[in-house]
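Next up: a single chain in structure tokens, the form predicted on its own.
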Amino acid sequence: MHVQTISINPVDRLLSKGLQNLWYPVCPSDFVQDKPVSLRRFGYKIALWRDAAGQVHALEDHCPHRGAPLSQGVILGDRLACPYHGVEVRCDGTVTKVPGSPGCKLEGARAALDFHVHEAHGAIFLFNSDTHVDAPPAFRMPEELTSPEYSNFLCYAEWRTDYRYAIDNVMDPMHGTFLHKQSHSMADGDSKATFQVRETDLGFVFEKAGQRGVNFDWTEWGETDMHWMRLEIPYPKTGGPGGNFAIIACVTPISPELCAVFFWRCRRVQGWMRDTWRFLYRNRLEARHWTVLEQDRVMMEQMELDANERENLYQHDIGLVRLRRRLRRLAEEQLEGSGAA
């Protein structure tokens, strides 16, 4: 019998899950809520749980001892109890009582992966690593979420696709003249365009040359202790007060074929404004916003996933470009720092 060993490079099979030492989204808020649920992230599953002071706390959904699901079992406060013979398990992966063998040397082992978790802008948020992180790292969004002179509605969904070809998506603001024509406020502009890139302190700008504030003309790329896009939409004086509608968008990878996409629409506005705005997008701009990213979702579940392997790219793709090699030297120096290169 002829075996075939198929090796996959560890740097692509460190981005196919998504980099480690970085918070991510993981859902909106409402999927935790008063029983443990199980949600395949970075290609493993994690159980989380509130509670009793609404705290939310996650642990690998793998038990210690046989590897049974954690969030099968019952809710004791900062700890879960299996299901299957009862060990409990604390939030810093410590096993704190195995109820059929008191006293075995699983008992006060650190022996379940956790994760530091963190909730705000109507997500739950986790520091993705393999091993034990002690303090909590830090958290920074940019100022739109931050900020009390704006306002944010959260768009939470999952395409069918490697979620590098979600960013991608967002790093090619050209797509927005085409595919999204259509919509209410990327009709204008000119159909031709130059790119340009412009360094930051957190990342870097990719932009239309001499065109900006008429279609989806921008994106910026920032690493804080997380991985975000930022970029800006002009609204028509039908969209309400607020000027252009900035969106932060960040793409967690679930499974090869999956991830979950979380996209902030802001708008800075106070007071009545304020009030005026998120009554206008819940009553007549959500709807639309929502056709934009449909459109956006089909396109990406429809290219083939070797779609990477077989581009023609040219002067619009310097950014998404740049970006990739960005990652990929992000991840070698992950693993050279982990011994694993």
Second form
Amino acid sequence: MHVQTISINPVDRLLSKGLQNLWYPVCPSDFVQDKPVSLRRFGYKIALWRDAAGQVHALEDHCPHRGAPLSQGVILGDRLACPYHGVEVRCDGTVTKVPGSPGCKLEGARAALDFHVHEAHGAIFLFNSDTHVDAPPAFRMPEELTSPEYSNFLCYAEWRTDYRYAIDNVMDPMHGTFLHKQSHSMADGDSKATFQVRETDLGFVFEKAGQRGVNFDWTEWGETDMHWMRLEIPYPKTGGPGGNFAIIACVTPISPELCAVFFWRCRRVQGWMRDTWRFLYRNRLEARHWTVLEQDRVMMEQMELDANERENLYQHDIGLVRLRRRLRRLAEEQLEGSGAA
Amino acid sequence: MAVERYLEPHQARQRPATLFEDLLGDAIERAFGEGVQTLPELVAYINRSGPAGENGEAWTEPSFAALMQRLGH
Ligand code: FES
Ligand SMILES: [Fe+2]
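Can you return the structure of this protein in the form predicted in complex with the partner chain rather than the form predicted on its own?
Okay, now the whole complex, with that chain kicking things off.
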């Protein structure tokens, strides 16, 4: 059984829901089709829907009248009609119609919380803010996703753990040598290593000193108004020409004990090599990657939720120590900015 | 209480693989494992020790590339 400690520290409270003013992927694109859907993400329940042109919109799934779920209502293009008393809310949060009391004060009020939406790389991203944001910061992802020289597949999963365990797991390359010892791609490499941290323009790289391209040897933390991680893992010879594959990872909190993980598996391949890799990925590589990822999931889900309150860290853990400190710093800044600290 | 969650091992393909695709995948992986790097080498290898093309014909570079393009779109 997980034991949930109720934290009253505002930094911990903010971090447990997820930092604000960031883009987060919330689900694969095909989760939102012709009906509204309701998703819990970063402390909110959110209604998402597509208008007739296929554009996705997102509002807090809470009708400004009396809080009924807007996601149970009807799509009217860029508006939703609440199923309870028919109030219509536009995608920018404005109540456009109160059928039961025309002309009342609620009509015309921007009474619902809206989220900016960006659809890319097979996923839907929302900008997390607790107030209306006129224009969100630019959406930027690493070149493995944006450059036509690369090809990618998204793997999406939900893990029953606090999102920070999933992040720590990616910032801990050394687990590859042990947890994934029997895997198709991580059997090689020294099981003892010294790590170092190297600053980058967007964050930092945590890497094994003196080992590259053998195993899961480095991982990068990046901040571009979105938090992402990047790493590379070599393919065995059977993976064919095209070299390592890269993973771009994002983790989005759902609740204190559930998170959404997004792993884009990318490879720099073109022409027949690209198509052959994509064929092999569908035919068999996806299943092998899944087996490895399941080892991570099972391990994460077996960690007690307060396991990270009693640790004895050593040199291999400086990457995640560094990251935890960074996230706390960002949370403190966010609280100071909102005047709540 | 168990939390319902999305865990779907197959997200990239719309249908299960066919036997033909499995045999072709086996042959491609064997070829790569033996050091094949180029398209002509790969096509020659599959003609030697892989399944015949979809209508029983021998593979050519264009026919192999076209099938990969369709299956790997
Ligand atoms: S609660 Fe939505 S219209 Fe009344
Ligand atoms: Fe792992």
